[in-house]
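Single chain ahead, by itself, as structure tokens, in the form predicted on its own.
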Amino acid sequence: MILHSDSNQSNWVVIVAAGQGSRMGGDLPKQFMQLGGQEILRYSVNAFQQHVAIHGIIIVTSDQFLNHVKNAYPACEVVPGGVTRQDSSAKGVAACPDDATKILVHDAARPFLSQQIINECLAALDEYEAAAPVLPLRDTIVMSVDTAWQQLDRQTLRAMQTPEGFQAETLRAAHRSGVVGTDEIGLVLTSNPEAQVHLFEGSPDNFKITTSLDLELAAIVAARYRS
């Protein structure tokens, strides 16, 4: 569906909501899970229907909440997932209008999305083929070595966050290309390490709920943006 009409870009959004939720817990999904009287899922939506620059969002869920989530969403359209992260997200792109022009791919476990995230990232598109909000990080980080530890600069690192942005024939080529990558931005560069990738600050609001410690995190957040 439709949200918002423009003639010189067609911006869609895919949100990949199948996860099961392994390490939180129980039997619901977190992207179902209840925070401040709303679905996890909806805070996403929410963001990305009141963008003026977004014209139609895709959710990508499991086969057992697909009538739930087609419900829930009108306005919306809907499609299963597939076994892996990957595979939801190559479906989402795939039911993306073939004029599309710019995809971004969202996780729904975050639901703290800012307006100034979105419009950094579609506007970075214009001159990149790839763009992501990122952190520094906090803690040390070390790699295994064999049987030793390696220390790394944590200067030089950065922890991804969602949305990540695609030019869409960009995203749809790292799909094709039958590589395999954690995330949209690991497929584009695996796929072809010569992508212009743009990645620039994004919110410490924006971070992904893994547990239930997060959940109870997000909580607090959700009244806050409530005040």
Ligand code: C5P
Contents of the next structure:
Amino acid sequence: MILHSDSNQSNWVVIVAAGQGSRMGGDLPKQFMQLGGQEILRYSVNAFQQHVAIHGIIIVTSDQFLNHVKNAYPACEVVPGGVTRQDSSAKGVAACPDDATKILVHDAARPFLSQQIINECLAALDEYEAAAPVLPLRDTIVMSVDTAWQQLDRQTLRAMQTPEGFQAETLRAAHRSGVVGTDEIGLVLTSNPEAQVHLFEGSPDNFKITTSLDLELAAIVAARYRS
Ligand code: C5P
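Form predicted on its own done, so how does the form predicted in complex with the ligand look?
Zooming out: every chain and molecule, the one shown earlier first.
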């Protein structure tokens, strides 16, 4: 479904919302939980719908919630998800039109993405094959090596956020490559280490709701983002 039109570009978003939210407890997957009077998924759908350069949104969700999502988001295309996030993302990308030029993949569990992050992601894709918001790490990080621990230099590490954005063919090629990963930038870098990837500063607001503590924090942030 076309939300906005621009003759030069066809920018599509895949929102992955097929997770079961098992780390949170409770019956409802986190993306369907209520937050400030609307479900969590609604925040990111609104953010992309409000952006003039986004042409269409694909929501990937589990069979159980297909009808709900179709009814609740009639302007979006809704497709069934897969067993892993990667499977769900691949199904969403397959549902994007062949002429899509840029594709952004976003976690439904990150309700508070800003228009600025969408802008930066899209703008970077004029030049780079992939782009994503990241944050520096606040904690010291150690890695398990055999039976010991080794400290990593956190100055060289970043935490990835979403939306992760791609020139469409870069993302399609990464999914075709058969590599496995927890996010699409990872797939691109593993399948093509030469890929030109631009990482820019994300926002602490754009956190992923994973635990019940995150949900409490989200209730505070929601007051600023409700629309
Ligand atoms: O489980 P995690 O928090 O890493 O999931 C990140 C995002 O991926 C969530 O929005 C979740 O709904 C989605 N996901 C999916 N399909 C799966 C697993 C997760 O769309 N099979």
